[in-house]
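Next up: just one chain, as structure tokens, the form predicted on its own.
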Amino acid sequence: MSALPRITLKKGKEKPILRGHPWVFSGAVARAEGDLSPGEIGEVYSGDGNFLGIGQFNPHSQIILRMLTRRKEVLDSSFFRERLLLADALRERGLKGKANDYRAINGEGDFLPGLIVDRYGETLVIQFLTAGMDRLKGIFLDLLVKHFNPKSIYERSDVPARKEEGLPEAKGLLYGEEVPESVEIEEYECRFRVDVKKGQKTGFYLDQRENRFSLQEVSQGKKILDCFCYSGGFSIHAGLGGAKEIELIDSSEDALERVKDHFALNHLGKLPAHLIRGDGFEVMRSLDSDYDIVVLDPPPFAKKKAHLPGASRGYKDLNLQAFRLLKREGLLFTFSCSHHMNWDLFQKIVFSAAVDAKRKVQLLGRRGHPIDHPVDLSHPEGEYLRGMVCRAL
């Protein structure tokens, strides 16, 4: 272990690590010794010389070290296999028999920072977001093949985070059979076709699965407006839940074509479903107020902290229009997937929208990540999905 590169922190900068946080920022480093090539595994010490743990270095990144363990141990294939088994045990307990689409490894939330693995039936889609994980690609491919025995493993490391790590974007087949244009999945008896090669994220919004199902449970006999619907996940659940009519809005023609396919796949062809292509903000302003349920699931408006003021105005406008469109006792399912939008601010925005809409509103519950998107409690940055279910009087 003594041959490993070594980073020594400035005095006092060890506190986040001692509390379990997995990141060390470059400004906290006093000195670095040894081979610090991107992705190298090495040790980190406090300014007083105390051992703090082992992680993956990247001198090109603002996050210069991502912690993997607080103990002196060998980080070999067996180490990462234990992390994989720990992650899989959680999914096996929480999702068996409910869905064959889920996040198998959720980066920092599963103590494997920079690694995302999504499962779509017998196809795995993987993202190596950091230099450290990219360097371990061969180890993880071997582990995933042995554990899941998939037909295919497809890489979707075509994300901006790679640039921040000094890495080029990458995508393509890594193992097994060529991936078809769409992979069929099932969750709570709803069927979908996922484009893992070109679809949003790794092909589907797995993080909304339980929230989609919660909509299904209250949709019987309701008229529903599904804004920013993408491929219609919420609407399919609503349709199978007995909705009487659904209107869907999205700006993408390809997404709406996929919606049509999903309605046919789930034998919902007779359900009145009206697809509207256009900007969600503009379309909502043109509609009349006669909906029992409105779903707001927009893309992230605040990818950087500096974007928060504009994002706040956008979220308020959407929620204001939603309250205007709801019938008395109507339900609003409203979400934010912006990392920098905390719970307190999001709730204040929705409250402000309710005041301006002159609606008395009850908060029925908060919604967030499902069980396959765990968040390390010492890494609050891992939480990004925030949702509220409101009843408008």
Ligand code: SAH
Contents of the next structure:
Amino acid sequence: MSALPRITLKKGKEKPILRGHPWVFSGAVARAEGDLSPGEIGEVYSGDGNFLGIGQFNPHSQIILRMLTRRKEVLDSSFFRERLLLADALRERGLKGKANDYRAINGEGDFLPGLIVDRYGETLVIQFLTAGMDRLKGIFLDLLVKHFNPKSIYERSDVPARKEEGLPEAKGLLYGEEVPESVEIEEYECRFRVDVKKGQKTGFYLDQRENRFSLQEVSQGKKILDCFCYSGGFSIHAGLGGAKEIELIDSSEDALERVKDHFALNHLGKLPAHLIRGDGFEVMRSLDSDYDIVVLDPPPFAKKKAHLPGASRGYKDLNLQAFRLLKREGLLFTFSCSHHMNWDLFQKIVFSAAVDAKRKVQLLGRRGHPIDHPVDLSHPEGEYLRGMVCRAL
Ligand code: SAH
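Take the protein just shown as the form predicted on its own and give its structure as the form predicted together with the ligand.
Once more the chain from above appears, this time first in line as the rest of the complex follows.
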């Protein structure tokens, strides 16, 4: 243990760590001793010399340290296996038999900062977002193979976040059979084909699974607008829930090709579905008011705090259009996946859209992360998905 490199924080900077936050910013560090190459595991001490825990360092990153434990223990394969089992127990209880697409490891939310593992049936897709996790690739591959016995493990570390860690983007097969163009998954009664090699994120928006299902439950006989539809997740659930007509909007041609495939795969070929390729803002403005349900699931508009004012205008505009398009008693499923958009602000934006649209609106419920995207309460930054279901009168 004593051979581990050691970081000492400035006096008074240990508070967040003592409260369980996993990140230390470079400004909080007084002294670093020993081999601190990117990804190295080392000990953390307060300014008073008290042991605070063990984490992974990266001198290239603003987040210089990510905590893994508060105890003096050896961080070997069995340590990480425990974390994997802890994560898996949650999914086993909550999702077994319902869906074979889920996030098996959700980074900080599963106490494994910087590691994402998504499961699509027998295919695992992995992202190493930090230098620390990148160095543990071998350990995690071994653990995942033993635990899940997957056909393939594919890396999708082709994300800009790696740059902040001084890492190049990386992508490719890490284990097992070559991954086909699309991997078939089952989510409740729906079937989807996921392109894990080229699709958005790791191929699918797993975080919306339960929210898609909640749409299914209210879709019987309804005319639905699915704006920012990607490969049609919400619409397929709505179709199987008995929707009578669906219009889908997305700017991605590839996504809309997948929508067509998903309608066929789910035997919804006879359901009137209109696919519109274009900008969600513009297309919505051109539509007439005639919908029972509108789904708004745009990409994140505020990836940085500085983007919030512009993002707020974007969300307001979209929600205003949605209220304009809804029939009396129509439902709006509206989402933000911007980290910096908190619940309070999002609700205010939706409210102000309702006022401008001259609609009286009831909030029926909030919709957030599913259980396979847990958020560590000590790390509220991990929460990003905020959704509201509203009824417009
Ligand atoms: N609801 C989807 C996920 C949507 S992700 C699901 O459950 O799977 C956001 C989508 O918005 C992406 O498919 C992206 O292609 C699309 N998009 C991004 N900018 C857009 C724009 N300006 N107009 C329309 N679609 C856009």
